[in-house]
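One chain comes next, on its own, written out as structure tokens in the form predicted alone.
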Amino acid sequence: MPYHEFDCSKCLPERKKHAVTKGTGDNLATALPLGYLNTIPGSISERGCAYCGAKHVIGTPMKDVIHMSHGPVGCTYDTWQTKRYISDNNNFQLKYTFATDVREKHIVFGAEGLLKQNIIEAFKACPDIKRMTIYQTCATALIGDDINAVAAEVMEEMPDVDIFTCNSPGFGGPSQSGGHHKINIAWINDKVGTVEPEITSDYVINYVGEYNIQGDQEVMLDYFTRMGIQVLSTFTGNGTYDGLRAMHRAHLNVLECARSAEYICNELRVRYGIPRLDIDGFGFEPLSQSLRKIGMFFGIEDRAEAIIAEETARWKPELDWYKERLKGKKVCLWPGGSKLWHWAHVIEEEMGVKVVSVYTKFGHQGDMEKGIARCGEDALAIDDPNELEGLEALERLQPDIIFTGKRPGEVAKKMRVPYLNAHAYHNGPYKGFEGWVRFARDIYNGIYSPMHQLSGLDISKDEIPTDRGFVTQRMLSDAHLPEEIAKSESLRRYTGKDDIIADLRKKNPPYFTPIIKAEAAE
């Protein structure tokens, strides 16, 4: 196995199996790295916790509901805003978090009175929101606080209020995987089947593994809509608590995110026999043969098509005017967990861009098994890695840029490597036709900045050159293009809005008549 050493690490003799460099002819079989093990101590880990996992990730995108951590304050306001999960209904749930503020004294005497007292004022507070999760804590898992009898009781106190629980402690897994695990199975137990949805569409699907980072959601939402498809719900991003209890229903479940969602799938498959399809958003052929899947599910093949026709023809020249001048580019793909899988091979086959790199926090070995095989040669794969390892890793690769989240990003950025928020995003959506291109502009954007020119100058002893007028980023990318490259007239940067959110909102797609076949049939 073609391990990798750290010389940061070499204390550590357990970090060597976590790390591998894919040789020549290497396959799963001969270089694969360990995963989603605990963290080894002694390594300082980027990783969430549980708690993290459940909340942050999956529980928070819904947008109609008062999210309370039943903890210490700081653990509430370490998972709130920073995943920019826009929602439909002016961002509810990224304005506002609750937390009951648990301290000593209630390490003590308990905190369940607290936590009702903190329930019925929130719902007071916001008396137009009648839906409630409730995510437990370390702090008030340690001491058994039953959050369960607590929403219980106000519920049956406020009838037409709903409580979900979450008890998902920050120790309940190896990282904020174990969080998605817990709050998928406690969704299908405590919460699906307890709403009868309308059913509008022969074509019914429950969106899952989407958070709308951006309004990824409704970009994909479009495309299903325009195909006469009936999204029932969606797990979780600008997704309804009710919508959310309605899933029982659908014909199909679209999956997105297999990484932190692909449980709640497998349990409806089990429980309500409806049909698991994985798809991807991401990049012109992933989603173009994906939105052809759900096509032939429903025989509705010529939908998707001239959706595939349509968005190609308008999207294609932009994205092939920065494949030009991405081609060659390195990068570092450091995301969370299945971005790693799911941009790989995409972004070099229709970006042009070499990934030199992949990393997982939380991922499974499932993940990092895709982003190996997706990968090229010579690619380094690294599970779990601490600070001092990634620092190395950049200072060894020297990528042009690394997509990855805030923390590990803002250090790159202090070794003159541009970085993208691959958590958050930058100037997203970035599913989508349209969305892809507008990944593809941030890339040429950051790789070609000129201020990333100018910060390798130390202006207290460097020597500033004069003989250089103002550089702009398009002097820079064509500087050793062919004239018919940078000249050519069949290409063209990206032409779309700033926000193209507010204008999908305000859209009126040409929807299929819906016909039931079961009513037409009667």
Contents of the next structure:
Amino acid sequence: MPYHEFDCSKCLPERKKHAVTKGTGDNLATALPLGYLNTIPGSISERGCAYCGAKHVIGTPMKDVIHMSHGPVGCTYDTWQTKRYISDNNNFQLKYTFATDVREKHIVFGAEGLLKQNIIEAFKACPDIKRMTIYQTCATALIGDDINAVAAEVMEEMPDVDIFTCNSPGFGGPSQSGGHHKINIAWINDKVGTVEPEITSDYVINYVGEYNIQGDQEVMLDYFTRMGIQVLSTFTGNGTYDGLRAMHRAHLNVLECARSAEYICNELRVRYGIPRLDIDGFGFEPLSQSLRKIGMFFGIEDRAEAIIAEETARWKPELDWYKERLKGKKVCLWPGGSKLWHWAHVIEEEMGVKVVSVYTKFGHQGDMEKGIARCGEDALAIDDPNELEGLEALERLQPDIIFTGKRPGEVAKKMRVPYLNAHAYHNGPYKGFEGWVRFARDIYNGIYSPMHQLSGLDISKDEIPTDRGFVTQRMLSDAHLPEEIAKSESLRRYTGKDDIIADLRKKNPPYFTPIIKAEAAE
Amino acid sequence: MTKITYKVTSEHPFPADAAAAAASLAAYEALDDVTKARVDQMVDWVMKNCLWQFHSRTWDRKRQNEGILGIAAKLLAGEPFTPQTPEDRCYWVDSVTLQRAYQATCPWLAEMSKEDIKALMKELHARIDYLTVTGSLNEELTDKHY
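Can you now output the form predicted together with the partner chain? The one shown was the form predicted alone.
Below is the entire complex, every chain and molecule, led by the chain shown above.
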């Protein structure tokens, strides 16, 4: 096994099995790090907890819900607003966060009364919101507070509200991924099948494992709507509580982030016979293939082809402008989970960059299998890295940019390595054809920012040149390009708007008349 | 000062069935060079462009591989396939995608007989099963819980 041992982790020999280098001829039977295990004592992990995985990642993107943490304020504060999962109801779920503010006296005497009081106060403070999720935390789980019983009591007293309880305290798994699992299963057990939806199309899907980061879901929703497909629910970005209670009526589950949401898809398949189709929403070719497959499933592939042709003609010249300038740039693909495999192959194919490392903080070995299968040779794959390992890898690999979260991202900046936020994005959305160009634009801006030259100068000792001006991005990126490429009239930089979601929300796309309704009208 | 050490309780003996993995690898190694190169090319396309082979558990991966590669073999051999259930239809969608990709990227397929294509697809199936199931180092594959 081509394990990679970090110098900084020689004192933690168990860490050796958590990193491998994919060498020539390596495959999944010869190169795979361990994963989804308890963090080794002494290794300062960058992981989140199971409560965070349930609430912050999966639960909170639901837009018409009061998200109440039953625990100390810190739990809810630290899972608030750091991921930009916007919504079309004025971002209610981002603007407010709720906690029962459990303190020492409650640990001694119990906090169920406090919880009930908080639930009622929250509903009174937000009279338009009639749905709530209560998240158990470590403290209240350990003292044995029965959040289900309190929720049932309130629902009896307030018949117009509905409450979902999520029992995923922070210690409920080695990482946030344990929380993903728990909330998936709780939702299908407690809520799916309790609402009957209005079916308005002959083609009905659940869009699963999509969290509407900076509008990703709304971009995809536009494509589906243009194809005449009804999206019954999105699990969970920009999704509604009652929409998600009706998941059992879809014809197909379209799954993006398998790591966070495959559980509910698998259960929907077993309990309701709804098949699961895994797709990639990133990149021109993978997205085209995904739209074609969904179209093919319903016998409307021509509608998918029309969208693919229109979008490709509009955006491909802009993607290629960036590709010419990003060729050969070394990138570390260090997101938390699914983007390591969503992006590993396609950014090499469509943007010309070279992935020199992939890592996952909380992914399972299955995620790493997908990542290693898709990345090229010599890539360093790391599971659950600690900060020192990240620093050592950056020094060794010398990437031109890294894609990661904001905590490791800020560390990289100190090493003068530009970073793009792979979790909440810089200037997303990144899904869809236009979104992919925006991603390329952000990579270009990151790599060629003149700031990085200036930041290398130490004003306390370096001589500061005063006889010349700054070198611009374009001077840097085009310095070694052939003239026909640099001055090409068929390629162009991104020409879209800053905010592409506002326009999508105003659209009134052409809906196809459902066959069911058309037949009834005749 | 006492040095605190952390002991690994498991040596992670994977793959779970080493004998099955060895037999599968030996069968692949015994293929002639042309067949092996063709299988490798087909495997590479699946690994880089598909997700269906990476469901979470052994039983699920076997089901997926059999469902999709089974239909794809028929389609590539020119035999008709009509999906009867939503699940069949879902497999068929991925199979058609595979068929189109192989027909576009593997020109030698056009010169092969039906029987040879089916035999090649059988080898591809065996290789995908080895990489994702029998030879896989993924310790969660045999977990009883999803």
